[in-house]
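Just the one chain here, the form predicted on its own, laid out as structure tokens.
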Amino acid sequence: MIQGNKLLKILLPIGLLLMQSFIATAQQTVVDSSVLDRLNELEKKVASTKPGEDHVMIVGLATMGFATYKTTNTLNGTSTVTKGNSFPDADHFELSPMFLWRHGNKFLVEFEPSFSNNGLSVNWANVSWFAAPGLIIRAGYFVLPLGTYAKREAAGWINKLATDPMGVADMTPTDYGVEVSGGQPLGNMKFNYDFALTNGNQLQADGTITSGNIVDNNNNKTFTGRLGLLPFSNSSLEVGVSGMFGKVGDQGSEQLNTMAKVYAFDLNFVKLYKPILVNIKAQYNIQDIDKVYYTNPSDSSLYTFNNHTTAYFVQGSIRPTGAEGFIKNIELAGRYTSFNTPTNSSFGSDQHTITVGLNYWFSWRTVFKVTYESYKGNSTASKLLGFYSGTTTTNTLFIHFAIQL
């Protein structure tokens, strides 16, 4: 009997011992197995992730190239030649990656930074919700839906020359503010709407009007609207009609009722003429802002002018993309351009350019031009207040590089 309690005295403490790992080792399992549970319902979610769902993707353009002009200014019968060059060429030298965040098929995000002429920008920054289809509402930083050049043309690796059309991009704002835009089919054609809501343009002292700004300068805001029609049903053939209205004149100024009325009408004409690919473009742009009375800031007196604007292009190319070899690659435009800014204003002129181009297409969103262009420049400025400036003419030709990344 003393033996046996002994033994016992031995064996409890041991059993004790089993005991205690036991319920250590089960609440373990208990922890273990919650862990194992939220870990199999993570991997459950991502395997039923579509592929495509949430993405983020990089892209953009880049531009460079050469550049050499001669300048010719004649001002009461005395003229001043001035040559130069330069590489990389600065007005077109540009390194624009864009930013691009999809949240499932309903958002997207985009963001495009541009660095240029040693200085840094942004070229848009918004929101796009895909609402229902045909319907897209967006908000943010965004070009404004005047013509087509300037939001579907102006890219480096899209424009078929180096430069861009006077005054017809330069008309056309990137502002903050909404955005509704889409297309239906209209029997055998086609319709495209793109209209937003802005802060607008802005009035400045010598009459010319500026865009961009977060802060509105008034309580009113800018309207601007296109209508797109493709008649036929290859799509061949876009004609459309925008407008801009909106007043410009600061808060509690005396301008603040100045009204700016933009409008363009526009052509895009693209075919297959077997073998021969015919691109046609075309713009036309008027601007009218209601008469103020300005300062002449050298004399503090006050004038006036007829605030009206003009600015159109015609450019078209031609590529043998249906014959063989390194032929389907080169590609021949050319374009006219003219450009009437206010006379007797600060900044009147009567401008004109021809532009020819030769281009080599390495692929669809990679190309290498040789442009030529010849500009004619008449002072239409006012004589009575110093600001006429004489003729000018300046020939410059362009070797340009422009890939779409």
The other form holds:
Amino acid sequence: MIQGNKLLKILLPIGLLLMQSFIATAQQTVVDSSVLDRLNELEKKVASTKPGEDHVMIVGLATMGFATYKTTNTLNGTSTVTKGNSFPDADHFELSPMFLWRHGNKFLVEFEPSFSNNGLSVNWANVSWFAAPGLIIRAGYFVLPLGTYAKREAAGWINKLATDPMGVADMTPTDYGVEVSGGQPLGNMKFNYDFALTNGNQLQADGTITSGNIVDNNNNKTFTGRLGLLPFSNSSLEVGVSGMFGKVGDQGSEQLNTMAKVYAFDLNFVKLYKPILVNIKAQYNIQDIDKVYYTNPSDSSLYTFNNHTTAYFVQGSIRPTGAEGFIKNIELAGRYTSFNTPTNSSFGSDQHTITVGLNYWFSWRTVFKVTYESYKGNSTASKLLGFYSGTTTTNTLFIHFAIQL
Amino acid sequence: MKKIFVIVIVLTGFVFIALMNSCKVSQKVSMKTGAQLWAENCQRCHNTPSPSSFSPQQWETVGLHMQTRALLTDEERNKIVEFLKQ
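Switch from the form predicted on its own to the form predicted together with its partner chain and give that structure.
Starting with the chain above, the whole complex follows.
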């Protein structure tokens, strides 16, 4: 018995200990399984929101506004005055959603349909392949690398003024083709290149050229190329030179071999001189089309002219981005534009505009602009053929709102 | 024609200086942070967007898109996107 008691004394605490540890283990299992359940659930959630490699994004822009103008035309000593105003005036109403599809870091597809006061159209639709460091290969419908205004500065929420500099953007086509581009360091500088091969422009009956034709009018492709240099390591200055060369005549016509050569020189300088951000932009375009004969629509006689066009603008703007409060959202901008179309053609004229603007930025991508533009045009069209249209002055006030979507 | 000539000469000058410099390895970009490159490059065409405007996924997409517009070098793009994603 004594031995039994002793045994009990020894076994009891051991039993208690064992029981305790059983209970503890049981509790432990309960805790573990609930944590595990939650972990599993979280894992499922994470898996269902896994970003994947693809990404779709809709960006783009919307612009709207109001324009009021007064035009005075003087022809043969007689002046005619026209006044008008309109909400969605040319250039000033646009809603363009842009679709971006990205596959990993190699492919980007861009599609920008546009609803504007000119109707429905497509601004661009193309695929970019980031083939190697410093090499982007693109195919589809895209803005050509002639100058920088059309490709980089024209969007309503980017442009500092309500209007485009006349002639400059219009001389850069959007076209179907292929393009290679890229940027590389060059010592403490950077350089970039952008070359495209496209269907090319088409010569019209009056000697102007149009672009963006899905069917080519001849078998000759147009080459467009730009070289850009950023000479300072802080990237404040970029200068570029570009050219576009191609035949513009219709296949089988006498004008088949007519060449169009267009050159552009661009400059962009942006630097903060505390507290003021200084912005200077300029572009100079020269277009030469071989001299050929055109038919006068009124009597079918032939005429010719030196088909030479120039367009340029110089723009400056300042904004005290480094200041405090309200004032840092205010921007002042001014621009001089010149557009000379061929003398003795049916449409020639020497045109100049001075444009000034005051902007209020709600955010980096939302702006309210008040722009005043003064235009002067002297017709240089052929008097002999009856195209001369006198001198014209137009003063326009624009109220304009632009937002990046 | 004279004007073109002058402009071409000036630009050739730039390219020449560039080539003279190219023997040096570009340390400038590799020494710069993503934040600095963002501040210097994005303001060239439009106002500098704030990092809070988009999600990391969206910044990846915008990064590629802006590389096609600004012709940034790959190093610049990667550094700027990494900064914007934070």
